[in-house]
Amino acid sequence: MGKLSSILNPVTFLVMNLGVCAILWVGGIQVNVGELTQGQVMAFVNYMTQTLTSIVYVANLVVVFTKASASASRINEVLNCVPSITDEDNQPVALPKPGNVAPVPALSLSHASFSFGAGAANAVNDVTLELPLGKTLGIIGGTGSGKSTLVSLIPRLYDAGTGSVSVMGADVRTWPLDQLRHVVATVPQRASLVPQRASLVSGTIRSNLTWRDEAATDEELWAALDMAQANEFVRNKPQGLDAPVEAGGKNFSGGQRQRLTIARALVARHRS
């Protein structure tokens, strides 16, 4: 496509300019002998320029379609890719009822390691931990230390290369993916040149909060907002839960966006 573009653009403009030069050359001779007027020659040049400009646009379409064809091929490669992470024959995992103390850790990793590709250094190396139900664990470290990769092992965005990852006592490989990713709620952040911002999409506050559970009631939404300390500024909006959200949540401050995404992760948590 690059070679085609480098040839087509100069050639089309060269043809257009040579055509104008030919008109001026022949038209100048005709004006000199009194066959044409200067105005007629200039009008012909303008018509010729308009016509050839359209031809240039058509020629550029060849470049556009070539680029589109290459892009479509790459997109189809992704769409036709067979996922390496599947949940065939996995049966739903029985979860403890709300209020009951689980006899097993909510999360546990046993000598879990993961690397991006064969022969690459481990991004997560031999991690073992247990997190009881109701407890909190903070993971800190420098850029590239594997924090995000470690968290991605929990909802099976990646599978551990060695060792195991368990949620509620069951290895994540035995969970149906829909159930596992309903139980594990995440609050995403998007990297940019400014401090990381929480991800919201255009719509309403309600439509952003119901990603996890489309059937969530208003009471559950308000309970999640209250826990995320977003209740006050949402209630102050005239439309409440139906207040509009611009693309990327640009009509909210950074803290408000963060609290809304935390609330989204907490919606219907007791029914997970």
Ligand SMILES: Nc1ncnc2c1ncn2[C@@H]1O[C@H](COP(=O)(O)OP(=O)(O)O)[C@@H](O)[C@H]1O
Given for the second form:
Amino acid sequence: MGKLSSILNPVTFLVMNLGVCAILWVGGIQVNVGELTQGQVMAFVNYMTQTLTSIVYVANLVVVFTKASASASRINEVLNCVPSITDEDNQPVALPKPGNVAPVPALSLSHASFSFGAGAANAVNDVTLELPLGKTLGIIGGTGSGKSTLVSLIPRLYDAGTGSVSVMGADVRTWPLDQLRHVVATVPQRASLVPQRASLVSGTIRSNLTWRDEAATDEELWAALDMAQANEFVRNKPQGLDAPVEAGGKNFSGGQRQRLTIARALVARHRS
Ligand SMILES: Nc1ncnc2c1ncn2[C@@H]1O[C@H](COP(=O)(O)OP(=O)(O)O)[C@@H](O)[C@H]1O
Ligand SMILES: [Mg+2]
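How about the form predicted together with this ligand, since we already have the form predicted alone?
Then the entire complex follows, led off by the chain already shown.
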């Protein structure tokens, strides 16, 4: 299509100017013979250019339509694509009640590997770990070492190629996706390629914090803000939880934005 459209304009202008040449050539002879006046030849040249300019517009329309149909078929490809990650027939996982904690690991990986494409090196290679409830795990590594990819395996944004990933003792492939993604909250870094970006939308602090649980009470919101160490700057706002947030959280600093998104992930953590 690029080749076609790059050739279309020069060709139409070439035809147009060849036409003008032909009219002048033939018309000149006719004027000499006395069949035509010079004015008639000039009028003819003008009519001809006007007509051909309109034809150029139509030719450009063809280009626009070709582009549109090429784009449309690509968009349809995306819309018709069937996700390979499905949760059909998965039954809700029974979670241990608080206080009656069964001895299942909150998270366990068993020889989990993941690669971004056939032939590509493993981004996550044979990871085995077990994280008991209530414990914290930090993963440190250079850029591109697979930290974000490892985290994406937990809410099942990707399926491990080999090995398995389990949350609360159940393989993530057996969880209903809605429930899994309610239990697992992620706070991506702003510029990351992870599908969900850490973003704030215009509204109030409250409306940004209650995405995961619309019924969250003020105490729950303050507890989440406390844990994310965001309570201080929110308390300093005269409107508190109802302080306005601009699109993208522009009226907050980078660190404050990050803390608010962490607080959002912590809301509803007891209600899964
Ligand atoms: N969507 C993707 N498609 C292909 N390769 C990717 C994709 N995301 C990450 N990678 C590759 O996987 C490796 C691990 O990336 P990542 O998990 O984002 O690293 P980290 O978070 O530790 O900086 C890198 O080599 C990166 O190039
Ligand atoms: Mg990363």
